[in-house]
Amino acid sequence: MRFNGEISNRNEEEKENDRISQSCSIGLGFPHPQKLVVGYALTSKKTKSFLQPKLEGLARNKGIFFVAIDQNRSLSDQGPFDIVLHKLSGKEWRRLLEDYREKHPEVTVLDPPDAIQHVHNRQSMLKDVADMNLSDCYGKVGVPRQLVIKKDPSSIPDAVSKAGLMLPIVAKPLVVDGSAKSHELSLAYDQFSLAKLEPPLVLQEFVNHGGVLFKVYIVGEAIKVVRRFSLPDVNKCELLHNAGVFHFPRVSCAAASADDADLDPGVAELPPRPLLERLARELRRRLGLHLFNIDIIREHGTRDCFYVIDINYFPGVILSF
């Protein structure tokens, strides 16, 4: 079974950061002031990947300054901030941030903790897409049929059968907590193998999509789309002759860029811009988020049938000012 770009490569991610930095800007509705202070609370890994010298230099030229937040002190004793940018978890941090938002409603927090929590669960993250029933002259957007399994792997084959899900089945961890494990996925080819999966999981019908997905990065009103290699299509012959569960540690990472690949035009064509703008606008409103990305696939053999398969808060590549 062929597969491209399973393992993340930080150098490749940095290159893609640069490409996106050069072509996209934040559109949060702020004017360009003399000085704008962004307080950031990130893990050391996220700080290293996000606050690269090129980004800081570009920001300074626009009067934007990044200031590290001390998580052990009250936010009100720090700053003052115009924006608080964060990607931390934990009840204590959420309490500090909610207290700060209540006392300083004039400060923009990217993004509210409750809104972020909504996309940390794959059961809830796609519900807003499904509820949209988004369809217009540019195409239609939905979600693959899916099923949530919280325990008892032995019950999975019967549950999949009762739900009418077709093989192969994509299995993803239910909770997205930022760890590498939460981005792993498995592809089960036969009914028997389903019982080998480890709940809690979201099971999705696999949709053939030409081995390419579109990562749509959204920062305020700004949108940037890149192509990534994904799982290859599965034909009926492969389905009949393959069995078992195939595990993939990381799919569609930055190292799997397909932007410069020689692809079939029907596979490589980006989703229509008006469709993406409408989808992004609706999701910003429904999710209450300004900094996230959507993973979208086009059903192979169609031009206008799209599926959202994942939503991620504050993705790994940079969208710069």
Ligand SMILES: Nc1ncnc2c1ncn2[C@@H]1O[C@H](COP(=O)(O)OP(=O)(O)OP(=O)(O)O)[C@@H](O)[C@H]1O
Second form
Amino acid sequence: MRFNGEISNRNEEEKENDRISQSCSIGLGFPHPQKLVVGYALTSKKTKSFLQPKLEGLARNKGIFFVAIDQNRSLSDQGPFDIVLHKLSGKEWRRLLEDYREKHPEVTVLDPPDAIQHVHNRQSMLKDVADMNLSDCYGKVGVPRQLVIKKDPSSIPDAVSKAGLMLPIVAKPLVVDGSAKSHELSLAYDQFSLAKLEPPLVLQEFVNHGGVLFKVYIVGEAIKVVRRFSLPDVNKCELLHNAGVFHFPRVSCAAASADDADLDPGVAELPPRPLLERLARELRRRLGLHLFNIDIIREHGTRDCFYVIDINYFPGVILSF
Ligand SMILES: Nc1ncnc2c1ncn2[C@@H]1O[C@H](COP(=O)(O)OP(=O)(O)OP(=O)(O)O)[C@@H](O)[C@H]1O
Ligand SMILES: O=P(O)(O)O[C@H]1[C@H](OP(=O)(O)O)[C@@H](OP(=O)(O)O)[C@@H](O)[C@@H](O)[C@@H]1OP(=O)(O)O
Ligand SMILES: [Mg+2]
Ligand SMILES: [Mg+2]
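The structure above corresponds to the form predicted on its own; please provide the structure of the form predicted in complex with this ligand.
Below is the whole assembly, all chains and molecules, this chain first.
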């Protein structure tokens, strides 16, 4: 990411070190004390992908030390920590952390468990975007029309037609809990096949967007945007001649980068920076989160009509800017 303009004649490794090093102190609003202790509570997969030796080394040079939290011991007996960085699921962990926050208001918990829970539900995660109704001279940002189905799959076709949702429809598990299953989605082409879906679900209108999605990573005040391949457009003819439900395990994952692809310029053009800055600032405030990403698509055939389709807490590549 270009923070203050990049110096062009340095080698790639030096540039990458700078990027990682800046990520350690960017925009989270902390002063630069002599020593900063970050307690972390992450799954082993997340520890491996996030806490790479290089990041730890560069952080150490800046006086930032990462210390593993033992979830089986009282948090107050560990540390002391300046910051607690966490991504673990479960009620018990949330309770421990809430107790700790009450007893230690001086410690910055990234981020508060309640604020994270809000984006673990696909119904509540997009509410703030919908409420913002963001529209300025750089474009419009909304959310696709959606409907929540808690139970009874046989009621879905009627519910969809009553709500006036257009086909095709993307069905997503209502709760995001870190499991592979919570990332499995389905695309339904006809109304009757909707009864085959398995609630609890969020049903969302599929928005044609040229097969490319923008992932906007937000770390405090810093923003980084990447392009990923996404589901292709569905045209009217396909819709007429196809029926059924199609299942997809994981779309637009890190391996689906489209940053170096040869794309139609109208599809590839990134959303305007001022629009993203406004959206990120407003969402940071409303969600009360410092580490998250938003998935945005541009309605195909438009220049400035955007939809937020997903918000993820502390996602994969967040600190490898
Ligand atoms: N309303 C929509 N219109 C068009 N395509 C969509 C829509 N919703 C989702 N998609 C496609 O499905 C993919 C997965 O959807 P979504 O991002 O909501 O799921 P997720 O499992 O939470 O993803 P992530 O891995 O980012 O957490 C998107 O990357 C996009 O390609
Ligand atoms: O590991 P990956 O790179 O796939 O990161 C993914 C991350 O998994 P991790 O937190 O276990 O790393 C996911 O978290 P859960 O919802 O499953 O908790 C979610 O945030 C995805 O959006 C991330 O993908 P990205 O948006 O960055 O492509
Ligand atoms: Mg997504
Ligand atoms: Mg998601």
